[in-house]
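To begin, one chain is listed below as structure tokens, in the form predicted on its own.
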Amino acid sequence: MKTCYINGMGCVSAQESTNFETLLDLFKELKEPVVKVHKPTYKAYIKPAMIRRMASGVKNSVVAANIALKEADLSNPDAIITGTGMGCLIDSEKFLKKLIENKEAFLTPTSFIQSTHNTVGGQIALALKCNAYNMTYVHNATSFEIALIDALLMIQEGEESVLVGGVDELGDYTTELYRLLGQIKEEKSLSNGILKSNSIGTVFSEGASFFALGNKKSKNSYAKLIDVQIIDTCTQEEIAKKATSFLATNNLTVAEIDVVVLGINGDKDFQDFYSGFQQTLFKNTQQLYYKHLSGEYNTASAFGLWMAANICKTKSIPAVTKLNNKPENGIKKVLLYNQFRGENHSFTLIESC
């Protein structure tokens, strides 16, 4: 079975995190219910005549891809892959919204053309001329997953070089909807954080982040990826189970994880499932969590393998990441575990190269 490595990260999200001189331990807490992306400079990586018709998805997309690209000193990958929950989540209610006001009639395609799922990986592939596979996985919380899984058969399977990435946008229309149902905290709740909120709803944001896999490892590589398993229901006493064998699938036991990474985003209803893993199955090991950061979307976990890798290569773990405080013995093996209301579970295993 051939490495895959991960030799270049690019990451548009709630923090300043396309800057490479900011550090993780200046990142800032969210505090409020719902949260824009921190927009990066676009037209460092953007024509401007193109960044007026490009979605904000599709944009902060392709500025993460590039800087993806440019660590991993690559120009043309073998496939594009990427995964969203929504898709072009903001063209779709302004296709919706011009539906109803024109009642059917004398519609513009341009926002349907738009809309589309795939708009963001062929939107890609088209800056940087690739003809290569190109594929999109829309599985709600486990798009960025299932994409990930593909991009590592394929390099298993002989490609050298993979671009998978994840991303979702927020729509005015939709985040009220998902407000109306509960799932997105008031803002009273989080004065001190999602973690002592102890009410439900979360707080939601929007991202992209993109990975260049090669088979190869470079001067930049930040680790291995190992393994990925996604699990689409579960309950709450199998979930430790399901971790233990995906560990042993992989030769490893529970003893041989160096930090776990956890998905927690503060909604009490489904705080049990991490629960376990901090009380029993983990509890000697170092806990992180990243939502407080990021904010919860459909692919918010490529936001979480981005931080776990920049740790596994900088082998230091900011403060600001902690649940817990264990002497740390060096960071080698690192396990991420993720779900979305009880559903959509997900493990990520990565080393540090």
Given for the second form:
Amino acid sequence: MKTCYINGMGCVSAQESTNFETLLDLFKELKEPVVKVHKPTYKAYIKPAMIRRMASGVKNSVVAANIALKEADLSNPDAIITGTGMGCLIDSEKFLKKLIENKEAFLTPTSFIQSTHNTVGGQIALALKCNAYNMTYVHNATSFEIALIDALLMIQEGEESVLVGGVDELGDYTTELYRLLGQIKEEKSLSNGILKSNSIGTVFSEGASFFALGNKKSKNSYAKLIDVQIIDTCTQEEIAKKATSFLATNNLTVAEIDVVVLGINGDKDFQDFYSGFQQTLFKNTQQLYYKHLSGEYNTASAFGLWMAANICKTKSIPAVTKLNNKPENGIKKVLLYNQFRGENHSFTLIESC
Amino acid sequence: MENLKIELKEKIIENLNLEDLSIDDIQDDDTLFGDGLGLDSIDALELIVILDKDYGIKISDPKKGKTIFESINSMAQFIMDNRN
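Please supply the corresponding structure for the form predicted in complex with its partner chain (the preceding block corresponds to the form predicted on its own).
Below, the chain from earlier opens the complete complex, with every other chain and molecule after it.
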């Protein structure tokens, strides 16, 4: 079975993550309940003729994929695999709005074509002229992890390179629905940060993170992708056992994990899933979080992996990501744990290389 | 007729997401497809919908589309000739 390396990464997020020197001076904590991405210079990556029909999720993905492939010195991957929880929301909303306004007549094709979930993978493939395996996975907050499992299996079974990523975008109408459902924090300003907010809901955002995986280590390699597991439903009592079991499958114990990266999003109703990790299971481990930087969306965990792999490579941890302070004994094995509203749990294990 | 041409340019820019263009960038006799504005077959469908929805004109013979959508001038003339 071949080893899987993360040889390139690209990320468009609420941070200026397409243009930075080191993570240490990149991150700024989000202060509003809904935050859009920091827009990169799209025209530097996408032909003007293609750009006009692309909504932000597609554009962000093409940019992130471009950066990942460039870092990995890869022009045509053996597969393009995308995970998205909600797909191309902006064009879906546009299409449905016109459907209602025009009483189901006068429907134009552009929004419909661009509204499907696999638009992202398709547009990346078109830009690369890549006819290889192209798959899109849609499963709420484990959409990215399912894509990652497929990519990992392909590399382990012999493919040389796979482009895999997670993307979601904010749609105005859908955001309003999330607000009505109480999933977005009501506070207008979060100047004290999400950890101290002690309220329900979270900070909503959007983003695209893509990874060029390969079966050979390169000078640009960030980390080895070891294993990924998803658990659809699980109680707070069971999740610690699941984590221990996941590590045991990989011949590891909790004590051997150097850093644990948690998907804490500040929603007090679902914080207990992480509290067990913080206070008991990983109390002696360096703990990090990232959703105060990325915001929450179905594929925010891809931002978490992007951050964790960066830390694996640079061996330096930005202070703003730390939940506790433990003496650093080298950063080798990193475990990511994420869940959304008590469901869609996932573990991702990476190792420095 | 001049107002109609300006209106058509505004609708084309908005409906076809030509964000980088203003109405001053589109000349009345510019070719809309190919070397001119560079519109494609998906845009053609959008133009057909604009005629139907905003001017109540259905194009019954698709073969005439090439002539009708040649330029802003030809579109405006077609609308003037066929509008109720």
